[in-house]
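Listed next as structure tokens is one chain, alone, in the form predicted on its own.
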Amino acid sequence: MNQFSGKTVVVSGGAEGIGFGIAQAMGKQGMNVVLGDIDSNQLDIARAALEKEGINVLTVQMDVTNLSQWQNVADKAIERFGKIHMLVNNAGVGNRPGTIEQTDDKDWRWVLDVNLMGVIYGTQTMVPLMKQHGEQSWLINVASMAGMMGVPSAGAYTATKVAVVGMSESWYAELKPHNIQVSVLCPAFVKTRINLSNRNKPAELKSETESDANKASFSAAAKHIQKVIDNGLSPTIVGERVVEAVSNQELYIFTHPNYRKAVQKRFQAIDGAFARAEQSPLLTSVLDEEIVAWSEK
């Protein structure tokens, strides 16, 4: 019997792509499993194939922007399986790719609500049911490559996954006492339907239609990216992947190796600021202040 047989863990946005790849490795590995997505009806099709293979699943409908619903998701699922053992916070969406100009309020208040929000209520809500019962559990968060690296015209996609490597790195020191092990999972592209996410966008959020020149500009890069995705990476292989890298207890979660080197530039360019900023006459009195406020990773 593996550390996860016999455990609850609870996926948003999990009746397809990362989501439903994490649960079916999850459930491969004895848990039961419990997806909450905003489509009734790929949670449908999502619950009979877990069952085909044997995997105990709950599905409820639910709006990760909603907190009230968290609250719901996590009542039936303790009522059904008793205990939550692990939250993986993938419910995400991807904006029209733009420029500064062309990405309005209401894409941002939509991706910021999805992609930051729905991870903040996921946790406030299913943390504190880990702590009441003490045994190992582990937070998951869904991020993105753009966590790592930013991504030209995907300001605000790139600004809530940023966020969420954040949130998880602080998280991870704060929750380690609790026996609760913290994850962050950036993949760069895998074949999910993140480019269609407008399928799921409330009436109130879409925007005025663009001139056609922006238009334009929207469908050349909708193009690419959907070219893009689909040569990505298979939600099979990330769901294993997740399951390898939590069994070895690890905080950053890559899938796409073959993004180090890019990754890399960005610390060296960093570390760089920093040995310039070793120079600078104006911060000697600060170089060997003892730094505070910093926990281990």
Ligand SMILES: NC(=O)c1ccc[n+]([C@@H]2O[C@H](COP(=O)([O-])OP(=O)(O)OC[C@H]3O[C@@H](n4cnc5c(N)ncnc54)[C@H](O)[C@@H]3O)[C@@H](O)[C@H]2O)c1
Contents of the next structure:
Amino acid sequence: MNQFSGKTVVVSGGAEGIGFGIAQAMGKQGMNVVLGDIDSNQLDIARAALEKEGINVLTVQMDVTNLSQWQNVADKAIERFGKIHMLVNNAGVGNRPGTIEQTDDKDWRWVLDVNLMGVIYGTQTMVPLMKQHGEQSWLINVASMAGMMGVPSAGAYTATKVAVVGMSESWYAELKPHNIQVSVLCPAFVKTRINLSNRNKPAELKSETESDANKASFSAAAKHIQKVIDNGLSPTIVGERVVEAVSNQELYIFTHPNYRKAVQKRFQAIDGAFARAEQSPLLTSVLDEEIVAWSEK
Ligand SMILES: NC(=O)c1ccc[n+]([C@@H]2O[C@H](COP(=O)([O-])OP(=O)(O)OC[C@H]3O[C@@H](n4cnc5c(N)ncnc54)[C@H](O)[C@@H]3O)[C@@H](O)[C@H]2O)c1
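If the one shown is the form predicted on its own, what is the structure of the form predicted in complex with this ligand?
Expanding to the full complex; the earlier chain stays at the top.
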């Protein structure tokens, strides 16, 4: 028996893609699986697939941007399985690639609501329940490689993913004394339907710019990204990798080691900027001041 067996995982956006891959991998470890998703048809398909593998599954239709719907997921999960031990904040959307001018208020609102508020609401709902029972628990947030470095023409998406990495670092230290292990998954391209995220966009948030002259440049960029996603890693492997890394108690979970050099370049740029600040005659007074720092261990 492993540490996950008999425990319960809630996966937002778990009906397909990366969320489904993680749910399946955790189910294979013997976990009870609760899938929360906005797409009820896809939920039915996912439930049938997991049940075929002998996994205990509960599906709940929900929108991660709605706090009371999160509470409903928690109530139903507890009613069926007793306790919740793992939350995977996975549901997320990719907005159309666009410059500052092309990304309007509605685009920003939608991406911030799903990718950021969705993670906050899920955490606010489930973490107090984990603290109450006190058993070993896990919070896994799905960010992106975009959380490790800014992506041009994807300001809104990048903002949310950097925030998810930052919140995970905060919560890692905060939740450790409560027996809750925090991890943040940062994949590069994975073969999913993320490029068709608009399928779940509420009608009132659809942008006028989607039908004007900008459309051509949007679709050229979208086509390029579609190609990269089509050649991306399989969500099944991502799910297995999450089990491997969580078992190793890793805070940062990477699935694309080929991006290591690119992230190192960012660290070097930051380190270089610190070195220049150290040399500035304006800042000598703070050099010996004690620092207030977060520490991973
Ligand atoms: N695919 C990639 O290349 C990639 C790379 C890095 C990070 N990610 C992240 O992985 C996560 C999953 O994305 P994916 O690639 O599997 O995409 P996907 O579109 O294949 O799956 C997303 C799932 O979330 C659900 N969903 C969307 N909006 C929702 C809402 N408001 N409430 C509840 N459920 C909702 C969808 O119905 C779908 O089942 C996202 O957070 C995404 O940002 C994806």
